Amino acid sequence: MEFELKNIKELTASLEWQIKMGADAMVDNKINKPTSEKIENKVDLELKNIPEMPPKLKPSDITIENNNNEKIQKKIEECNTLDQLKNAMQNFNGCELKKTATQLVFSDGNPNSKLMLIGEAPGAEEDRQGKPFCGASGQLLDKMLNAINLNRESVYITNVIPWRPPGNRTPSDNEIKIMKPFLIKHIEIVMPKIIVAVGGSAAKAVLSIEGGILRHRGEWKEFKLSSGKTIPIIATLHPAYLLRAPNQKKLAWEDLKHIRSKLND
């Protein structure tokens, strides 16, 4: 008993000296760390866990980047001329497509026709003739033409983004967004009857969508200048999507045939 009476207190006397040492946990032999060690080594494995967020810009940064999309805008708004928008386009740098392509791709046709086509981007046949429409898609798209009594010499062509993507892939919303405001310059420019836009990319371009091409052409809409003007539009399928999906074609043969109704009224 006394023993027992012994161990008590000599067990009470280490918790209290441990106590007034600081500590708040008791140390057992058999636990390799203490607690608080656990939860540190815990909440630095979280962190590290944790990415890493994106850089803030600086208000510096931010004015010299609007300073510079104003300065694009300006030069844009200050051509007249198709060669004045060919030119300003040709001393873009903003776009990184221009880097990889072998040549500015910017239209081909009748500019004072009344009908205008505004493709998605070049391919491979394009960037080296320097003319859109003019590989495997611009064979068939002449073919389309001409079964509406058109010709390349009847129409104007053009394209969303004057460079050819790397790999011929489909241009992203955000080369998309830095190249519209040329495309709206070219509009003012050309000033045609009827918009035409030819595939997924430029229906998007123009016409703002969201979803597929297959859910938006064949319906005539209206592309709103900044004049106030208005000119009627209607999407279509590409004509390289076509040659993937032949079956189609005949939902591109009830666009040109309200294509072929439109420029006759």
Given for the second form:
Amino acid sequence: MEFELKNIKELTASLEWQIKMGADAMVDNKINKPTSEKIENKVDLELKNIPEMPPKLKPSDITIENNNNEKIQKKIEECNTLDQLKNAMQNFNGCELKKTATQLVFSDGNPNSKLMLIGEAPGAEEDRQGKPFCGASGQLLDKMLNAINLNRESVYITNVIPWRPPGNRTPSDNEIKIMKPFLIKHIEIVMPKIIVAVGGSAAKAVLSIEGGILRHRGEWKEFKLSSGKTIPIIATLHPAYLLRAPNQKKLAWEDLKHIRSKLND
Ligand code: URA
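Having seen the form predicted on its own, could you give me the form predicted in complex with ligand URA?
The next block holds the full complex; its first chain is the one shown before.
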């Protein structure tokens, strides 16, 4: 197939931009599975002078903001069970992350648990297995839970975003905003005794905090449901951050002790 020069330029700029945004694999749209070919093998790219893409293609805008759409709100409101919610999320096309992910990553653990952990978004391993926190940070999370006599069978785990962001980039504020009504419904269905926001994105989503996680972790706050009922919530450091900054584990340990004692109340 022959491309006009203009088309080749646009195509190259688009691929360069995708790499800059963290895309690290090609996805076959028909079967929605990553192929083994890396994008960087496809195109000879000069990464130093990446041109800016037109504003209309930046991530905050490519994600269709249609959560105000009454139909979607109604669909979410109609969900009374986790299966119904999972199904509603599977059928939701308002978040572009769905297109590049292999599958929806919904939850893991015990839905009858008193403790609901909310992480950020699936990584590569979670995207492959369809299960939250099953990669390297999941292994550390398991150790953290074991330290206060908990495990996968005694907690319930989900993420703010159910689809892997390309290249594991942090979800944008708009992506968090779009998926938040599903998360709130998720909390309302599970109705845990305690919520733990794992990392900054989760804290941002459920606590609407200003500023970084280090400022807000380790403090009990109230998560208010539409019914007026409140659930105690605490933010803690993300295991992926602790893997990069192990000297901060002592702060996470403080948070874990708060969680243990609240569960014992
Ligand atoms: N990090 C998260 O926040 N969630 C996962 O499921 C995996 C890694």
